[in-house]
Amino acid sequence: MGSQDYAFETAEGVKNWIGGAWVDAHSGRTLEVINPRHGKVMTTVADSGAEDVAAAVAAAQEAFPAWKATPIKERAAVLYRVRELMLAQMDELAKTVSHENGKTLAEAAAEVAKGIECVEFGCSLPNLSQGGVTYVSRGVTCEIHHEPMGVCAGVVPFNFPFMVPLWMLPQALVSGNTFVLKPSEKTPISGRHLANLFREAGLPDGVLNLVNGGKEAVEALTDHPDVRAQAFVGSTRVAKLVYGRGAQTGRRMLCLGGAKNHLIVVPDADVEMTAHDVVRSFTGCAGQRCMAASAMIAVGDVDTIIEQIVDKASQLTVGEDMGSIIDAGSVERITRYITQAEEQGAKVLLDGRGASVEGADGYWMAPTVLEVDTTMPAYTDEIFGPVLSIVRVKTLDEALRIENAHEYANGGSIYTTSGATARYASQRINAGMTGVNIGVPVPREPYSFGGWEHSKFGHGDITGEDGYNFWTRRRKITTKWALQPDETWMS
């Protein structure tokens, strides 16, 4: 891609990844890619069916072998490389995600840089994965070697078409495992450029495989019996689905879903530090990321921050602070959840709908703010756009039984100046994910991000050393060479 602004382009079509070639899907279908900031074609990615999966599994098989041989400090030494080669190739990377997710490049220079961070994170992999050694009886050893599953899959998202695989990859791919990846239909051409710079910075061919689809190809790899663990990041609903799918065949697998992650304001907070992130966490990404603030609790009179919430959000300009939707279904998604709260009595403080940038006709919609009731879909389901729907409670408890009772438990935080509140709430906040005084708290690396409750379906969290844990299985190795003067069990 060109310049670094928001202009037009095409892009040369996507195909799958396999074997180190790139190749048409077998049925040789595609699909349209939209540029959702003007509403046009930008390319086709190909559309994959069971065969194209079954060669991406064949040739990670096929690789796995010499992959795992490989000596640790060698594959890391393969993201060393990567990490340079991110660096040198920043601006085109997040000109892609711009372009095709629909961020500002702002945003999608921060998407990149975290993607860089959870390359580091592997890079250091051969320093902490060391089991070590310990003399548990006279003359008896136990050791334990930290051993790779196999052929390992993902299937990631569009709201984060470059990190998201970096959650998975780095730790799978050092841990000596090969891997099957499948991007969003929606931003394929990130993908490409992962695969594209694994393959230059020395990644054997098979090691990583793209397959790129939709839902026929995520069935195919789900139900594949050679993959043995499996990671997914989307809606809670699909997640449920591939969770039950995968864990059928036997495989590991850890499943992402939804969110509605709740902020808890109470009168004694920082009304201009408690404005402005409130504001930057639900317009960020134009409110698409499972970490958004959709939620406010207002406890007690609050009043001064929530005028400045609207009054920051209202200053926000369309197509320059903010991006835009990704598709035509989710504006019109998003704007059938704020008509609805309407209708059912909520106060719209900040009303979006409608919203346009001259000389982009892609799928917009402005900041919003809701005084909602809890019984209202605005309040109990993720809308996935730039809406905040506050809550309005008397105290403190009663603010941590509403943000308890919820389905989804993925991040919650508190904003106050007291550290006793700070302490009680972050305590009892039911949440994977806790934050006091942030608005999107996301444990940078090597801490590990996931939720609880529907918002994760599996054991452990993706990134960071459970990251490591979930891509590995544990050998236990008993060790003795000569027979000892006493006995034990172990004799």
Contents of the next structure:
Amino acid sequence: MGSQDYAFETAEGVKNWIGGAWVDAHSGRTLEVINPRHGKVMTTVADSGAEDVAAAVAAAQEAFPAWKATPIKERAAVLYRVRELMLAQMDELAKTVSHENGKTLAEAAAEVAKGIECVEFGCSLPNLSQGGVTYVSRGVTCEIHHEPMGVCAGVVPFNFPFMVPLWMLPQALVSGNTFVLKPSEKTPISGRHLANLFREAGLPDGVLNLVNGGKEAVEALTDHPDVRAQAFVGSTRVAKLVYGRGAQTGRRMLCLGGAKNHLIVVPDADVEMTAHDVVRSFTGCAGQRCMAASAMIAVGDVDTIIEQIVDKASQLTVGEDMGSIIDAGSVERITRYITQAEEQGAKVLLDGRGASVEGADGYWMAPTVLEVDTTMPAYTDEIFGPVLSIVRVKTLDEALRIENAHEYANGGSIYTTSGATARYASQRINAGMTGVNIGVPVPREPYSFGGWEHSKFGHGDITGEDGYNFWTRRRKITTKWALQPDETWMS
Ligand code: NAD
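Alternate state requested, the form predicted together with ligand NAD (shown: the form predicted on its own):
Following is the full complex, with the preceding chain placed first.
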């Protein structure tokens, strides 16, 4: 998005979408939503509490029997229409995402396109969702049916306000559940857009509900006894809290958390491709991606690659090639990590502190490249900004030992031109999503997205086939109609 596109716009206040009506929070409370490019209030969002959550869950509960009884092909047909509407409104959707989140228009368009891919996977479920039947014993069959769970819930972060809800909704809705979504209070406009798209596509009232707000709304949703399955995407600190809280109610939980994705670069790596990918990975969405490469392990002499990384990153123009940071607190946090690392002896190869954009008084950071050691918080913690922390080691095994010891294990990649090195490293990197010469190793549907260790709490992954398994439960039916002539006591 060019600087000419930074015009500040206000938006209508965002309410809750409950049972097919836009309603204020019961308490009347709202939160301010700050436009990250301009640092000014652009709208407000309902600040919900337990009563709002109860109303949304009740609406979802009421809508469940009829939606469950609707044939899967008809449920998927709604998604087909959603997809058509999304394609027709692509520009407007990208603008909404870019405006409220601060990412560039190109990044926002890519997010919308990726969201549409998630919808397409949901459209395919009538073809993928067959159960199975086996003749297991004399006259006896076992069959398996996937059934919806009932009322399901999702809590999502600010950084992909359009796409992350679509990691959940297609599989959950097509498989016959009803849903309560809690968008991020920092980026609630995309959630409103999504609800309107589903309504326009013919989704019956109450099947999808939106409860806006922050911690209080999440806690009420996570405690509600009628929610049967819940997914969460956000920071590890909150993922862990929400996971524990939800599990106590007995519901199924899947909570994705933060990350520190490592790129291991060995001397035979392709210089141009590696430098290009590393820069795109750590600066894309201004580093506010759970799959951003925020740590690079430089094995041996890869100085030419590091020089090119610094050179390429220094040529990026903040406000043109890179979007803004979500809020003032985040700029402060990112700056603090850089300053602390510098004080602890890190080399600052490129310094992005204090960046600004003319005509846009919001929150900005330019790319930063640090050479750190593994004890520094700039290495151990998720900074969630455009900062690359480089650690130097002598051997690939040392690189793998360091990577393996990190608490996060979302993504990790090896950069090499050797097949043997690629195979060796890709089988040993400790990350749910591993790449070979890929800066952002996100699997595409039907493969499922999800990390390991403290990057995810719960079993299974969130997108693709695992999403379908998460939002359904399996009924096993064992049948016999008559005694068989050859029956024994074993039958
Ligand atoms: P966050 O954890 O602050 O917020 C996520 C959601 O939790 C929001 O809806 C928020 O309202 C709610 N929330 C915040 N504090 C809460 C609390 N104390 N109790 C209950 N609910 C609370 O995350 P964020 O800042 O919106 O997003 C950035 C984080 O999300 C990063 O850590 C990033 O790595 C992570 N993320 C992970 C993935 C993944 O797939 N693993 C994807 C996207 C983002």
